[in-house]
Structure formats: C-alpha cells, structure tokens
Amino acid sequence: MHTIKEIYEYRQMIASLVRKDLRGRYKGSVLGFLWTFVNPLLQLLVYSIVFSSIMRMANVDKYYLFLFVALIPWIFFSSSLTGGATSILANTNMITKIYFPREVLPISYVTSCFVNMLYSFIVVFIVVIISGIGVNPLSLLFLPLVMLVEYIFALGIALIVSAVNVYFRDLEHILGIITMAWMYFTPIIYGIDAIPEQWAFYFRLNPMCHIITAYRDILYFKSIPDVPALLATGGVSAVILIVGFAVFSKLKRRFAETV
C-alpha cells in the first residue's frame, strides 16, 4: 500500500514521462506521429499478403480484419515486453541521480504503448466500418474491460523483466525470441478454432489467448465474449501485476549500484 501511495504521488512525472516518449518516438522522422498508424497497417499488408495469399488462409471471410483486431492488441503487448525490460536500463541517469519510485519507469513505458495502442484504434474502427461489418453496441461495452484486463497483464511481465534484466541483461536478447514464439501460441494469424483439440488445454493457459479471442469475438464477430474466461483471465493478470511488484521491490533496492 506504501508503494501504491508512493505511486500515485508521483503521478504527474508519469504523464510527463508518457509524454515524452509518446513525441520522442519519431523524433525526426518525415511522417512523425503518423507511424502510430502506418506501422500497424504495413504489418497488416505483409501479415494479409503471407497468410491469405501464400499460405491460403483466404478461406477465412475478410482475413485482413480478422488479423487485424487481433495484430494491434499484440502489438502493445510485445512492445511493453520488450521495451519495457530497457526501462531501467535506459534512464540509468535518473537511477543514480534523483530519487522517486522506481516502478514509476515500466508503468510509464506500458502506459505510453497503451495509448499509441488507444491511437491505433482509431485505425482499427475505420478498417472495421469501412469492411462493412459494422459494430456491435452491446459487445463494444466489453471493450475498455478487455483492454484493461491486457494492460494489467503487460505491466505485471514489464515489471518482472525490467528488474530482472537489470541483473540478466542477456533477458533482453532472449525476449525477442520469447515474444516471437509467444506470438505463434497465440490465436492472431490463426483462429482458436484451428488449435487441435488434444493442444487446446495448453494454448488455454496463455492468458494472451483468451485477451485475443476476447478482441476479435467483440470487433470481428460483433459478438460478446466468454466473461467467465475473460474475469479467469483477469484474475490471472491481478496475480501476475502483484507478483510484479513484489519481484520489482525485491530486486529494486540495488538498481543504483548495479546500473
């Protein structure tokens, strides 16, 4: 409870810092904050071009969809993991110079990929009306829970790596292999219904998998999605976000001498 007061007293460097890595992204590039939607939509191309032409996934109505609101949430997913576990190390000044709490470093990076995630959305939207799919109401009131629950789970593992890899900096290279495979156990080039049903129990046990699910049933098949799977899911984030902290406020009384 002392961190969590601690937390929100710092409240504003968080904003700031959100900010500042909200407009220091694309710093100097030509298109700026355009990138926010051009990547998702290249990702998109490439993703449709390979999997519905090469690898004759047509057979799926509107695949570049049914990829799509499932590759954005992903994104924000495997962009917390990876940057997220940099955090600490990238504001080694501020480590050894100025105190504050130190956890304010990964929930600022998963807050800032969390609105560019909010941004991307907009995207996603445009591409859902314009497909000619349309929403439903009554499941997108399941929406902001669904990403609440998938911005909880993505800070418990930033928090966990970031200080880990403060002391493992070999973490950092290995989570890009992580998150590639973790992406392929996921159902987003896929649907849950592929999944062999002697594989099913184990590709349940990814709390990734049913967050995914949940997008696509709301956005996708304008349906509401499993709530109990959802809340399970949801628990299982809560656990794995105190978990966190407890690992974070373990490994983080050393951080300033081992930076």
The other form holds:
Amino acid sequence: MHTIKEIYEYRQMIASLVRKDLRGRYKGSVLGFLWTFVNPLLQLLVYSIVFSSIMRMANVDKYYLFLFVALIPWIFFSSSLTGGATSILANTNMITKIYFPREVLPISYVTSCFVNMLYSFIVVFIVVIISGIGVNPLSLLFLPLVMLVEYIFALGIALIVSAVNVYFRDLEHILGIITMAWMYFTPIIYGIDAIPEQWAFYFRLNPMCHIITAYRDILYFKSIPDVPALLATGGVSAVILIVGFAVFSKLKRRFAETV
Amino acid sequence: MEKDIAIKVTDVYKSFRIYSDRGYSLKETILFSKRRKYETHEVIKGISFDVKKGEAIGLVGHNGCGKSTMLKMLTRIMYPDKGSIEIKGRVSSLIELGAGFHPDMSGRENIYTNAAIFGLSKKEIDERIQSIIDFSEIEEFIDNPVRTYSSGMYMRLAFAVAINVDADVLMIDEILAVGDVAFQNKCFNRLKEIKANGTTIVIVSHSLTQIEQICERSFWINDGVICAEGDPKTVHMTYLDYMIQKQKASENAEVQVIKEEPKQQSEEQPVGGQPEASSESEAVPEEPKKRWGSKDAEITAISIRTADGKESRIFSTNDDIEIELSYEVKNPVYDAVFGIGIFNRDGVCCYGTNTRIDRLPEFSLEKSGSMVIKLTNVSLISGEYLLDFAIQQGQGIPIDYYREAAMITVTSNIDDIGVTRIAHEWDLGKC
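Could you drop in the structure for the form predicted in complex with the partner chain? We only have the form predicted alone so far.
Below: every chain and molecule of the assembly, starting with the one above.
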C-alpha cells in the first residue's frame, strides 16, 4: 500500500518519462510525431493489398479490418512484454544513482505503449468509418473497459518480466519466441469460432483471447462484447497485477547491485 | 523514532557478492549452478548513528572505506542486509546530476523531467521553475536543446534543479566540483541557506574543509565501521593523522626507487624565485618529475615539528613550524643554497625563499649533516600545503630539487579565504 502511495507521488515522473519516450521515439526523423499515425496506416495498407488481392479470405468480409482491429491491441501487449522486460536494464544509470520507486520504469513503459495504441485507434476509427462498417455507440461504451483490462494485464506481466530479466537475462530472448507463439494461439489472424471444439477450453484460459475477441466484437462486429467473460478476465488480470507488484518489490532490492 | 530525529541508522551490515565469473544466461545458470563461485565482500560492518532534524553531518574516509555505499543505502538505492535505516520526510540526493536529461529536449523541458525524477508534482515544479532558471544563470538558452549546452551550463542546470527540490533530507556525494569558482561559492552559500531552513544534510566528500564549514558532526568510516565521530575538526585530524601514517609507510618503499633514477642536469628556477615553475611543467607533456638534480648532495630525511619539538603534519594557523633537513654529501658542493617553497592545493606558491634570497653568507657543503629552518607565526589559512625543498648551487644549478617532498595540513576555526591570513581587526565603533 505504501508503494502505491509513493508511485502516486511520482506520477509526474511517469508522465514525463512517457512524454519523453513518445517524443523521443521519432526524434530527428522528417515526419517526426506523424510517424505515430503513418506507421499503423502503412501497416493497414499492406494488409489490405495482401488480403484483398492475393490471399483472398472468402468467408470474412473486409478481412484487413478484421485483422487490423485485433492487431493494434496485440501490438500494445507484445511490445509491453518485450520492451517492458528490458525497461530496468535500459535505465541502469538511473537505477544505480538515484532513488525513485523502481515500479515507475515498467509502468511508464507500458503506459507509453498504451498511449501509442490510443493514437493508433484514431486511425482505426477513421478507417472503420470510411470503409463503411461504421460504429455502434452502445458497443463503443465497452471499449474503455476492454482497454483497462488489457492495460492491467499487460502491466502485471511487464512488472514480472522486467524484474526477473535483471537476474536472468535470457528472458528477453526467450520472450521473443513466447510472444510469437502467444500471438498464433490467440485469435488474431483468425476468429474465435475457428478454434476446434476440443481445444476451445484451453484457448479460453488465455486472457488475451477474451480481450482481443472483445475488441473485435466492439469494432468489427459492432456488437456488445461477452461481458461476463470480460469481467472474469479483468479479475484474473487484477490478480496478475498484484502478483506482479509482489514479485517486483521482492526482486527490486538488489537491482542496484546486479544491473 | 523520536520526534527530533531525522535519520536513524541501526546496526547496518552490507556485503556484496563478487562473482569471479558471473553467468546470467540460462545455460550458465542451470549447468554451472555449483560452479558459480562468489566471494562475499563485507563493506559495512555494523554502523549505527542518529542524525537530528536540521543537522548536517559529513562522512569521511579513504577510497573504498564504505562511505559511498553507506550513502547509497541512505538514499535507498541499495538496501542493507541486516539492520535498519529510517528516514523521515522527502529525500533528495545530489549524487547523479542531470538524471534523465534528454539531449534533444530544451532546458525547460528537462527541468520538468529531471525534477519529476525527484518526486515533484507538476504544480510544485511550476512554483520552482523561475528560481531554478535564475539559479542556473542560463535564462537566455533555456529553450534551446540541452545538447547545445556547454558542459558547464549542463551541470549548472542540473545542480539548480537538484538544489531547489526542497527536500527534508539532502544527500550529497562530492558535488561541489561544479562549474567555476563563482558558481561553486554560490552553490555552497545556497547549501548553507538550505541548512538554515532546517534541512537535514548528509555529505560525503574528500574536501574536509567543506565538511568543516557546513557540518556539525563528522563520521570517519574505516573498513566499514565508524572509527571516530564528533566535531569535524577533531575527527578530521585523527583521520589525516592515520592517512599520513599510512602514506609514510608506502613512501618509504618509494624512496628506494627514487634513488635509482638516472642523474639529470637541467636548468631550473631557484625555489622562491619568480613563480614560473608551473609554466615550466606545462611544456613537458608527461607527468612532471618530482625530484631532480646532480645529486652531489641529497636530502635524506625531512622532519617537520611543532614549536615544542613534536613531529607533526597538522598545524593551526599562526603556529610556529620547525623543519629539519638531513642531507648526505657525495661530492662537496661549493656556494650551496638551501631553498623552501610552500604551495597550496591549487598549485599557487604561497611562499618561497632560499638562503641566497635571504642574503645569508656563502657556505659550502662538505660532509653530511642537517639544517633547520624555523617558520614563525605561519599565517596560512586552513587547507593542505605541499612543501618543496631544494639544495642548489650558485645561481640555481639543482643539486637535489625535491618537489612535493612533504605535505602539511593547516587547520583553523575561522573560515577565511585567500592564501594567508593578514592580521586585521574590525572597528565598528562608528556604525
């Protein structure tokens, strides 16, 4: 509880690290901050060319959008995971020289990925409207809830991997494989109904399965997401977050000597 | 914790694991788990102390004695293995200046980032930003990217942020080496101001005078334990005495080496002549030699004593100092000259003279012996001084010129500045 209060006192540090990360990311490039929008737009362009001209997905209408609304939230999660893992080691000189609650580093990294996703959603909305799918205001009400659940889950995982990676540096390389596998076992490039009946139970143990499906329900199918499943996922995410804080506060004591 | 105590350290122990071959990877962790040998190096071996609210303390000790580790534990960068450290209030540290500075962002933006790292909220930074900018003296460049700053400007900005945090407890590690002399003085005065406002301060420094000027108490840490504590001057004298003893032991070994040096003939300034010795050494890029001359006669021992004949290296301002040089003559030196030079830490010649300048009658050295020079009422201000001694011939041919032959420390309870204390008295009768 004391840690939470202290992190709150350091909220300005989190805010400025996020700002620094977002602005520093494209610093020096010609387009600068515009890259935040150009990047997802170009990705979308590639998908639409590939999936509407070459690999035609006959059974899914506007497959590129079907994929896009799931991929943007996934990219937030996977970058929180792989980048979050190195967030402590990347700031060695701050860790060894000054005091601040160490949780600030993974929190601000995940938050900056999250804000980046929010910017990408501007592109998502524009495309969803232009393409003729449109939006359903009622289902959009659930979007903040889904985002919150995903943020909590991503943060919990990032806290664990960032602390463990200090002592066990293979983790960041192993995570590359894990996120790749995780992506294919989450209904991103395929829909949840494509999962074979006998495997469905195991797929549903994966919180990201429900989160991604909820995004797609809201943005692509314009329907109300499966609220009980979402709340259950929220509960699991909260537990992961608590475990994350516990693991982190146990491991953070020797950061300064080990990094 | 009692009410007026700001820092309470109770029986703290800290050791580091030094791995001879640390493996971080999976293969190494699993396969060689038994082979991962490490030695436990105990740095802090049971330290306890209290610091009162508004008090300033200094931690001194030689390199590697554990004082910086202690400071890191006080700032909660590291945690003790055993024992506890309790601190009341917001802690700020002047250990790493400019943490989190981004070269592409402007000075103003970096103030926000940097101050946020000290735990300040946006509102608190808004309140302080003007005084930070004023203090840093870079008003006109404040909206330029930090990468365009000179290193002096960069450090000034960083220091300005750190010192304007308004912490309850301030930790400082060797920081007053920032900027030029004027800025250093400004920092120092600001520090005194902060202290007067009731901030508790912990300083780690090699500059004993700075600690003496600002701290009420000093702790000498040696080998992970507190060896002495109390009034800074008393503690520092004990500490310096110990260091001099230690240095002597290593110097004895060094003297052997010096004697083997090849003879070298060179034109040199008479000690106490025009003080141009520094420009001379600038022309020679490699480390200047500490001793040269024909070595027809050689200084073999230097004894520095107080007025009552006790060997010492520590004196108070206005003490009398007696120096005896023993020398050995290999070949007779006609028209010999003895010289002495006193230099402060900045290399400024505070005083220099020789027997020729003082118009003593001509003399020759024919057999080994010793000479004594009595310095009376030495009015050097507090600080460390290096002494040069020389035996020369005629107009300045070096026989044995021994640079930085000895070091003495002068202490004083008055914090005046300059080179020497000019006797003075104030008359405020007409105020």
